[in-house]
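The chain below stands alone and is given in structure tokens; this is the form predicted on its own.
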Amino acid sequence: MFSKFNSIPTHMDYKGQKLAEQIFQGIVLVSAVIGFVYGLIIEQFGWTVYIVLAGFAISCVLTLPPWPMYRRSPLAWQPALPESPVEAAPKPESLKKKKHK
């Protein structure tokens, strides 16, 4: 059962993060303007809040899950270095600068 959850992608690349942030801000901004204008026209502040909350909910559904449109530019990782034996660290005494006379 848990293997099904492990197969779900949970990452988003940097360009996808930027796109998600722009979409989120745009939807919230547009819904705030629409809500403000509509609430001003009908003189009910409650409708302004409802419209902004609806915009927030829509933007969360569109931007929080890692949709495929946010994973179009994966990072090219460098190949792994082969394992090598750990070299002995230099002694702290040899790292001290000697005073010149």
Given for the second form:
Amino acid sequence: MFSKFNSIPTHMDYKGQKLAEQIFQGIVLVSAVIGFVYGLIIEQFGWTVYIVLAGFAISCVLTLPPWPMYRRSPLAWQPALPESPVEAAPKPESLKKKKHK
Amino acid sequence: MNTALSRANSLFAFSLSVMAALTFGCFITTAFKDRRVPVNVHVSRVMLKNVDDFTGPRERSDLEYATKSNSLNQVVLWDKIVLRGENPNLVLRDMKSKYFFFDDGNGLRANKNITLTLSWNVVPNAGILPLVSGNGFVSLPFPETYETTKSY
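Counterpart to the form predicted on its own, namely the form predicted together with the partner chain:
Full complex below, order starting with the chain above.
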């Protein structure tokens, strides 16, 4: 059952991860401040908890799925080399040359 | 942070830490409030009966009087729960005592000084539980004899 979940791609690139962390920290902190002030005014701590939970839900939606804004600066990988047995032979020869010197 | 699970873990832990800080803030803003209020207590009729105690060992006999063995005793006679939203100004008439006067040494009959006070707990969302005493009380002596049931 879990193989289906594992096959869904959820990666972000490095700058995307940093952006996601800043976004959710900002949203949770702002909702905490708003919730605390509102709870203090109406003297019920339950509303503070509800507002923080709402901030948590919003940041869940914004940062858990890999939105395109988190994939804007991907790493430039080298092109893949074709797999062939010719590649394996030159390597031991170059090592032998260095040892002789 | 490269998988959704790791992001979810980080987000949840951060939210929990923020919630703990907010609870501490709630404690700081509510625990130091002065909650004493003036209280009017009156006694209309005192009737003292000697009742056999079948309920077992009596640890909680704390009525405010002096016996030979204890200098101060207190007993809880009555209580009420007030929920949030109900009128906190209590106006109660003709209340009878809810609990028995447990006595730790037969000191209630002909006792000179019985003091009735009202005190209450305020239950907080976060923090210490204060016991607040009201600013009024009534003091009265108890009758000399027990009431006897008349038999016809």
